[in-house]
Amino acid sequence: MIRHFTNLHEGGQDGLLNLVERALALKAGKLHGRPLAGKTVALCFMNPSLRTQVSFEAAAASLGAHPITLFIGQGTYALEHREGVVMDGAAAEHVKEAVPVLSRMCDLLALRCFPEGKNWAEDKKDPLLAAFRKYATVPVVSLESALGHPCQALADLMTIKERMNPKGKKFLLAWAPHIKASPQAVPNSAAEMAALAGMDVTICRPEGYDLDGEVMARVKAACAAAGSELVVTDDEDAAYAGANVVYAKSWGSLQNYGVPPAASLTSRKITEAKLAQGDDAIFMHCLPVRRGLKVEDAVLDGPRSVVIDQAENRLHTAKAVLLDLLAANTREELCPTSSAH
């Protein structure tokens, strides 16, 4: 059976914690040599990227693999994923041919594909990512889809663990303003990551900006299993009070899908005064970030900000994912006690 990494919940708590432990070991220089020499990794981008592209290219190269980056629809043919359609539109190639061909030439496929932002019921099916998994004969990695960004969540937890034992700490996912109706991928994975790590999870958002119900059901179940607390609120004062981690992120409303947030919500910007209500809280954001709109410069540039560390850790967690899927024999070498998690 082919193992993929396209979400957090398939691997569960053990899978998440073990990958983070391996990433920490990699950062500490505990792996030598080039265990992926001779392997080829195809990175397929439907949407822009900076940290994701560079981290996976650098991770693959440093481990000895050859990364091939494809900008789908730009440097390659546009892809069709729908079944039984007459392809008389922009797409010149179907995933039924493209993905099997890539699978025969490469040892792993990774895909970044944002939602269209028109119909959540359709977007949440992640049709292109699902098609890659269906037709690939090699492991598939999600580099962000409509429902989640598991690679970012790995780096987020790694960054938290470098500063504290996450168990029992308060994780605040704070909605932040934006000029667009942003996807829910990062907040979905951030909330699920914190719950799986045993943190008390507070989601502070305006009314009408709840996360997807199926995602919240998994977050609730993970909190219940860990004996931790889950709070969803629009009360900023209560949300920030005692927070150990403040994770800022914008996301659109599912009730008014695709509609940008109202200008009146700009007051939800993260400020030094809000951060100060926490318990020496670290400030996190996945980047890129719109300075002055989502968060004050003083917060981003201040001593509690760990956003650059988060970005660096994308490299180490990318290595951990690649090794886990392509070089299983390195697991014990990197983290001999990981089974204890």
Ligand code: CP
Second form
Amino acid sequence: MIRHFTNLHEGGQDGLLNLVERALALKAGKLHGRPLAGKTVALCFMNPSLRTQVSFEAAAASLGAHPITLFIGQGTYALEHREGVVMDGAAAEHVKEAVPVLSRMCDLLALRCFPEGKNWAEDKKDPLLAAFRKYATVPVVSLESALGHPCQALADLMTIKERMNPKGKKFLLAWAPHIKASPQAVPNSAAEMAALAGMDVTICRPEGYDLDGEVMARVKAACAAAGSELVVTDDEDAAYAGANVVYAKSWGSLQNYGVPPAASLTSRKITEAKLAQGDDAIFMHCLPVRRGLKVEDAVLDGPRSVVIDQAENRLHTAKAVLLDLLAANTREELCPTSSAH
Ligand code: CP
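Switch over from the form predicted alone to the form predicted together with ligand CP, please.
So here's everything in the complex, that chain up top.
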């Protein structure tokens, strides 16, 4: 069976922790040589990126692999993923051909595909990612889809572990203002990551901004398994009190899907005063971030912010993912005590 990395839940707690341990070992310089020499990876982007594109290209290159980045529909043909349609629109190629062809030429396929933002029931099926998994004959990696951003979550946990033992610490996922209805991928994966890491999870969001029910069921189950607390609240003071990690993210409402947040919610901006209610809290954000709108400059430029380390860790965790899927023999070298994925 082909192993993929398109979400956190398939690998579970062991999968998450092992990948992060290997990324920490890679950052410490514990792997030598070019274990992916001769391999080729295709990085397929339906949407813009800075960190994800560069981290995977740099990770592949430094491990000896050759990365090919494709901006789908801009230099490649636009792709159709629906079954049985008459292709008389913009898409000139179907994934039924494109993905097997890429699989014959490359050793791994990675895909970024944001949601359309019109119908959550359809978006949450992640149809293009599902089609890549269905038709690929090599491992598939999610570079962010509608439901999750698992590679970001790896870097997030790595960054937390560099500063504290996450078990029993308070992780606050704080909704932040935006001019658009942003995707839920990052908050979904951040909440799941924190729960799997054994943290007490608090999600502070305005009424009407709950995360998807199936995602929350996994977060709840992971918290229950770890014996940790899960709180969903609209009370900012209670949420920030005692927080060890404040993870800011904007996301759109599933009740009013695709509708930008009301202007009245700009008071939700992350400020120094709010952070000060925490327990020497670090400030995290996946980037890119809209300064002044979501977060005060003083927070981003201040000593609590770990956002640049968080971004750097995308590189080390990208290496860990590539090695895990393409060079499993390096696992022992990186972390002799960790179990298989
Ligand atoms: N955090 C993140 O995924 O950044 P990019 O959108 O720049 O890849």
